[in-house]
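Next up: just one chain, as structure tokens, the form predicted alone.
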Amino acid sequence: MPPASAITALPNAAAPARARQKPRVAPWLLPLILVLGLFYLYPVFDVFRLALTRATLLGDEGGYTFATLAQTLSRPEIPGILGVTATFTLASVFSQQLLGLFIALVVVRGEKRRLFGTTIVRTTALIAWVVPGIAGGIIWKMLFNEAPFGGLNSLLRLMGASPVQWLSDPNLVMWSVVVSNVWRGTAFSMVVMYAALKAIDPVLYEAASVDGATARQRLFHVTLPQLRSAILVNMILITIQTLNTFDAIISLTGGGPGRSTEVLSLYTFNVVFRNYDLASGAVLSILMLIISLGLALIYAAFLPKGEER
């Protein structure tokens, strides 16, 4: 009978065996590989190249050139406009995470204490988030209305304050974009959230409570930690949807009062769509690319490797 060392090291001597077997590719695998490539890959393949021409919505000059990546990248707009989309990104980013976190903590509490409202509050937030960006624009230009009938600035007036330029002051107005963005993105952090939340192991709060650790403790010692995965994954969806996001910026400002509130995705849309410039239009879509891949490619490199798990 071997000793029992070397019936020990039998799986050690196996492992780099199967290391050196090369992954095996089923047949079915290739056409649904050529399928989804050509779907996902091909348009943005076609921005790369649109962007190396002239063309417009009412022709295509013909020929390549740099010359577009260079006069679009040089126009004097250009920095206001990434200034402006850092902006509203960073502040709607924060807020989704930090209000979403909130909301999870609260109705994952309530459902321990089996209290009343916790499914209210639940699905009130869903139904934010499955309002279309268009129809929750006029909710807000509704709400933010500077008219006597203006929702907001009816109860000012009936507390005996002043009203208030939310959409014509343009200091204040990026803040009430923020503010439209932050009511209809927070459910969807909510969302992840709560499923982080439920799925921590409550042992790491029972060992938490017998050590003598105060909520405020176990928050920050527990339940961020463990958090950590969906906060980063959660910011990258997040960040990625918020730099798309035009819908409700064109119904709620239009990107005025002159360009204070013109992210980039709405600068390009107003670019394909009015100017016609589709080549430029490309350009710009690319450098959306870009920073949507950079930002994602920084939060990545903060998530918790397979030995930290």
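For clarity, a rigid core is taken as the largest C-alpha set superposing within 1.5 Å between two forms. Positions refer to the first chain, counted from 1. Note that the coordinates shown come from a computational prediction; the quantities given were computed from them, not determined experimentally. First, how it differs from the form predicted in complex with its partner chain.
- Core-aligned CA deviation for Ala70 between the two forms: less than 2 Å.
- Val35 shows a C-alpha shift of 2 Å or greater between the two forms [criterion: core-superposed Cα displacement of 2 Å].
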The other form holds:
Amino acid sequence: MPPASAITALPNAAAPARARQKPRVAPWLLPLILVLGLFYLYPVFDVFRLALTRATLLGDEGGYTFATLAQTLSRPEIPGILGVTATFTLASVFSQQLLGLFIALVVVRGEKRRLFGTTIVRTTALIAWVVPGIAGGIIWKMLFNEAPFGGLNSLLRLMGASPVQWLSDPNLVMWSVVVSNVWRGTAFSMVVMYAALKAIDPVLYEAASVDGATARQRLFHVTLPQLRSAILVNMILITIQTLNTFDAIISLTGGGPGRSTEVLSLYTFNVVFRNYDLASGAVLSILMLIISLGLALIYAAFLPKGEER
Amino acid sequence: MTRTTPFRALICALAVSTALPAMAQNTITGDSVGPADAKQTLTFRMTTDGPRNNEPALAEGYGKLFNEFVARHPGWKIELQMMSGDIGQEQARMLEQSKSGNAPDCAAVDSFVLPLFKKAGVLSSFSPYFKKEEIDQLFPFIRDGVTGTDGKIYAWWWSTDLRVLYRNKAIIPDAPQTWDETKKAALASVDQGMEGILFNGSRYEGTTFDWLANFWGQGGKLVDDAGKPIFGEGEDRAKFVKAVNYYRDLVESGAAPKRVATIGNYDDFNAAAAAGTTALFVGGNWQMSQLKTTLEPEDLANWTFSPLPGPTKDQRSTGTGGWTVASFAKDPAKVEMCANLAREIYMGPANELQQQLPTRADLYDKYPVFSTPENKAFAEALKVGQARPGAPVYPEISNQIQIMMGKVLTGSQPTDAAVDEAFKASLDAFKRL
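Could you please show the structure of the form predicted in complex with its partner chain, as a counterpart to the form predicted alone just displayed?
Every chain and every other molecule in the complex is listed next, the one we just looked at coming first.
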């Protein structure tokens, strides 16, 4: 074992030598730059490039043009598709956020009171989250099946109620799709909210209690302000996730009846894999990217800055 | 216990121990067939029509066919690649892979996308490997489907299917011949507590394809010779609207439940038949064998099928589809091996194994399985069969018909407006392609 003086002396002796050397960061960053460039930036660049062509899976790209951009964005169905996407995203994001926060509050409260079953509640919610989207869609399709032997309608009949047209009513089908998406996505919000709730300093609640705050006042004046960052970050993540959702919808409704549930991601999928139109698919992908980035920036503007935290 | 019992047990054990390896020998569990050190490899991308079939007996049967095939072609092994259930996406992916030179050497190509593959010029010709007599035996619509503009064949279409009207004889004794008779029969079944007639009506290729027979039966045409959509113009539009209104009237009159707008799977009809909630549905010929395994014998005895009804008894048609085998390889040896695979495994033996309708008239006599009354009736119905048009714009026409059907069946748009919208969108897609 070296003497203590040697241990303390070594860094001091090496420090001037290190200071003289120029830091060489390139060898350390190069692998990361290569991986990012090859697997992340190049595909994004290629999507932008394809958007300026007439590329299809059937023929050549046929030179560069802005026509695809204009033609794709002026298609008559685009406003309807964006409307469906907005409804689906807004309803899903707010429902997931509220439900996730509610379950997390219940679980944390249950844990404080050492109630039985809090782990079961957390695990049950997480099971829905790990189910693949396609499988989730199939499960909900069986439940929403409008045949006499369909899941939910059979229950309604048992209770003497009339069956509901869950998927064939154009005014109702969107809410059926939202329910299936919220069922799957709530667990993620619950986990984020649960972690954030656990991180709140208990002293704040003790001080609030000393001041005689009610439970409602503690929620609105202590809990929610403390969760602000977590809620906004969670909203950014689930908004992007919801905008990209198409697997659950494709297996539940396929986007129908008509275009009632055809969200932008599903429409993009159909344009590329059903119509073989690569260039239009690239334009729609960029549109999705812009919408996601725009929403993320709006949320980020509300994030507490530096000293606010 | 008698003295002979242990002896019998020993014999049984020996018999089982010799039979099991024999079965296992045919079952292909790995990713390749043939010797691992074979000099030549053929990659084959397949559907469940192969050694990975979900039915153990069919998987075993295909395993035997593939093992025998490889034994007849020393120096070769076959690498098996499995497609997922999303056939549309799988076919698009193959098209993309072929453009970048990564496509399999040999693959199952859905007959409905074959025109796109031919147009993209990614397939190698099979003409040198099939005799003229073999090609001449193909049904005319099949021959047209596999032939390119240069007169060469670019795939081997080995199985076909068609749509028929299934009914429960105990509830609907007589086969409906016309649209009016179908509506009356369906309403009569509703009076007996049934759901009415079922058919595909959601965002699904089957929705378009099953319904098109009603348009084709009147002599309607989707596209002209140049592949341009014409179904929304002149006489064709009138026929198109009439056929759409037939389905609309079935739903609005209560002869069909509103849930048809959500059906996009033939299995739903089997489920309804098994649950005893329907007595009439538009299905595929392959469903007869599925009903045999789904229904109890006494229930099965009530089920039969008849040709799809038309506006009149004489205006009938039915959609015919099926699978082809085609080659993306540039190496002539691999193209020839793919053609051999199509001929020796699929052209006949696979038809017999899976009871899938052959595309050659002579095979109906060669295999006794196709001499059953059912298969003879299917073969008879094929005479008015019509394949989907070999136009690159067809997938978009189909997509637009599915969207239109959803709007019409749910009553959210008048028929004329929905048809015009679908036609305009199809024309726009044609201009883009």
